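What follows is one chain in structure tokens, specifically the form predicted alone.
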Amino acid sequence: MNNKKDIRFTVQPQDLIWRGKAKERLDQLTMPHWALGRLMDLAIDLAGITRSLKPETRRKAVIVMAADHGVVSEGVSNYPQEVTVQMVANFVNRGAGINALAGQAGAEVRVVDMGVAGELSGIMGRGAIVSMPVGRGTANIAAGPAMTREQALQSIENGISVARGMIEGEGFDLIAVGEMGFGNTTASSAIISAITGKPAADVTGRGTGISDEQVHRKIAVIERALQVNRPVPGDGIDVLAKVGGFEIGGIAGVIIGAAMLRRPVIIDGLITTAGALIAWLLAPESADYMIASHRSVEKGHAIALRHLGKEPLLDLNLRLGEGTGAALAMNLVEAAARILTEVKTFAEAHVSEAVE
């Protein structure tokens, strides 16, 4: 990483050679050629990622990043701010959909608190929350910045330690990000629009499940900040200061020091892939790691997907957010895994191979 304004990050892109031993070793499994489809391109990728042709995903983890937006006040969710607080709770007491599903994938689910506005002292101390708070919740994106250029930088920096915390330090094969903060939807909108060009309209959904009116207001409240606060498109810190949030900048950060490791890491819907925009943005090797695990119902998904390149593994109407989707996904990148390390060669299999 340097100083300067334009901040960036240093990643190196997938290795073009394990990407060529995967192809080598997958066009010749005992299956019709390339007879598995996406799995056998994501295995290519888990290759590329890992540098190695066996790649492992076994120890796999959700990161859900939790923060609270003051843009909340305009209106634009169906929900008070202290859900936050009780939804972290439930997180933490094994209750919610991402408990569910993380632990049908053989997935741990550890929560951060990147700036939650409530109080969480209560159940802090059972060891399930990883506090590293920039802020007490975002300021209103409507009436000017989320936050500071620093505390842009600083939940960035905290989302890589976290990464590096989880892979190096506790040896996690498999990460999948996820998000929790009302609000985070009108602030990920905000950020897709702003690096992707397309207007307010286009990109905002119906969030927390809020009426045609509420969508209304909320797009106006969207291209009000955008107005007020004019982020600079090609600029990942500006960006995220300008209309982003605590956890947003966590996600990025857990992207970026994933791939700095050289582990695949899958985004889930919105508030992740906006995440994961702003990754590409200060990382553009970064992209190179993520997998993108489902398409969401919100309209600006599919907008920040393709900005970012990426087609889903999953497509189910999903919209709850958490890191549920990418849970899901995580059976897939562990099939795929398996596919290039369990299946034989024709060779090795004493098969005889398809005649021309």
The other form holds:
Protein chains: 2
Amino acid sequence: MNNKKDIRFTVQPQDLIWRGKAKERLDQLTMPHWALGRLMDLAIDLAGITRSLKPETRRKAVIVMAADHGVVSEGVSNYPQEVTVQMVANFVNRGAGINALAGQAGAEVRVVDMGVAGELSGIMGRGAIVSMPVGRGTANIAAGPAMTREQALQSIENGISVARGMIEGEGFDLIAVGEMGFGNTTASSAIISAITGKPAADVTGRGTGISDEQVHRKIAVIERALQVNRPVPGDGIDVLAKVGGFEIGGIAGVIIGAAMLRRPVIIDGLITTAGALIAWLLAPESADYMIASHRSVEKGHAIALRHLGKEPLLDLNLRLGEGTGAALAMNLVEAAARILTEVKTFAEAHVSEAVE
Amino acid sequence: MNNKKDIRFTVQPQDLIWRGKAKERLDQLTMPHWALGRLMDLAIDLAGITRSLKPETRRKAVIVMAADHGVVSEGVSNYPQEVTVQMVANFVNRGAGINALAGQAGAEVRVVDMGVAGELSGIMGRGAIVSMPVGRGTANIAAGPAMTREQALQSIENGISVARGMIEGEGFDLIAVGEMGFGNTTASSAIISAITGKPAADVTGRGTGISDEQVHRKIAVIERALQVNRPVPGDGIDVLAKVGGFEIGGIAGVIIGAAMLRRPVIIDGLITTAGALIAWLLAPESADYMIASHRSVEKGHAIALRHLGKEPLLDLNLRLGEGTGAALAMNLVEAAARILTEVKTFAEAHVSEAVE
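Having seen the form predicted alone, can you show the form predicted together with a further copy of the same chain?
Every chain and every other molecule in the complex is listed next, the one we just looked at coming first.
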């Protein structure tokens, strides 16, 4: 790997032969044709991703990438930065939204410190937390780049390494990505604006629930960040380094790592989708492995999903992040796999087909 | 109970005190306010329904009500009536869509013969099938009433009895309703037209996948059924008797039975929502216990849901029925319960709240 602009990671597209095999089976199931709609589309994706008519979904994890953002000094969030550490502790102590929803999905929560500014030593070793910091919080993007190009690459590589270890080393079948880090909707909106070309105002929302006045300030901060840094829209490492975040690079890396190993990866809300855009720039075929879980309240999210050509499965007014929407969608992914593996064909079940 | 038009079943509305208690807790969870959107709304409903901040969702079942419809002789379906028996056998043998999706939800499938026309003796006793037939298929609604008023009442009572047995006798916590019976989208569209006042053409879809020509015929059949029978829009028993079906009465009964015992009941597509409309006419407060799982491809479904004031949780182009959409939504109901019981408050987790 080098530091040039043409950095690309090699990912194979979905396998068309296996997509065809899945479609052939789904066409014959004991139900009116394609009566399970989007679940059947998803089943085809799973076959194309895993090259199998029996896609495994046994071991599941939500990887929660955490990091801090220098841009909070601009007043873009209504939580102080110390809360990142408190929330990471809450994840480890199983008290957060993602713990409940991952529990419901039968998935493990794996928290990765990609660059939290505060002191995590008190909670290290107490639970499923991995330490891979690239720095201790990014610099303020309104004043200059978030990180160096080397750090951006490192954050991607750390993400790939986490995915590889969990898939190859531990045998995980299905990965969802989540995040924690105050200020990260600001970085994500900046990334989405840079990559899609939409104005900052069109992709900026309320994050943790800021006021109208704060939204105006946040938009101005993002505009300044884009003006000061001039990220190159087609260069994923450049965009990540200039207006991104360590956890966003980690998310992009997890997506690329999962795609390299032909595993589906479920994306969550605004921040993980910003990471998905970075992954897509670095490995366009990685989009074939992304499953869009939900459409969040954050207005930039729908724009980012559309840019990736993804239609989300759920629309439940979620705006928490952490991977909560992705955890909810795990059930739908497993349901799609079951349709492929458990439902019988007309011939197998001795059921008469429709009269044309 | 009597045979007069003013038949009503007594159901208590949701408990406002418990809704308030749930809201108070949800307001304090370690996340931006109401960041889990519709899941939190659902959590409030669960508290109001069950009078508890720890709503149980341990034992779950999909009750699949099956029956035949004389109206198939009008050519409204592209499957012959024998397939109802074949599909009931498929349910019992665990080969259908609902088996896969109930399996994913950790729910049992309980099939109830409410009035299948064919011979079921070959599969009785082989699985989770209950025999409570009110007749052997309804009469052709295009020529006269589907059933007598006594049969309509009996179908409701059978449904209540199934729900009561499963909740009180077997300890089920969460019930979903599903159905099987060729011709039942025709009966359901007729019910929805009768109750909502919308023209047949607005509430009639392709059912199992019929052609444009067949849709026109189906609409004409429904118009004829409404003209011949003149169901009284506000009289649930009358509508059910004249243009309904035995399984649709059974579904209404299950909903009323679950509501009487303060259990949530998840409704599925067009047919179960037609049953829900009957339940609502007979016990208006039963709507407080209904959870709308999804919006199906059948165009009458959205109209029926709107009439009940229900916003569905999922929209995945489903049109299978059987209870498949309701089974998928069980995960969301359980997730909502977990948010209430597992996520910590700011105080419990020692996390700082937002700065206003």
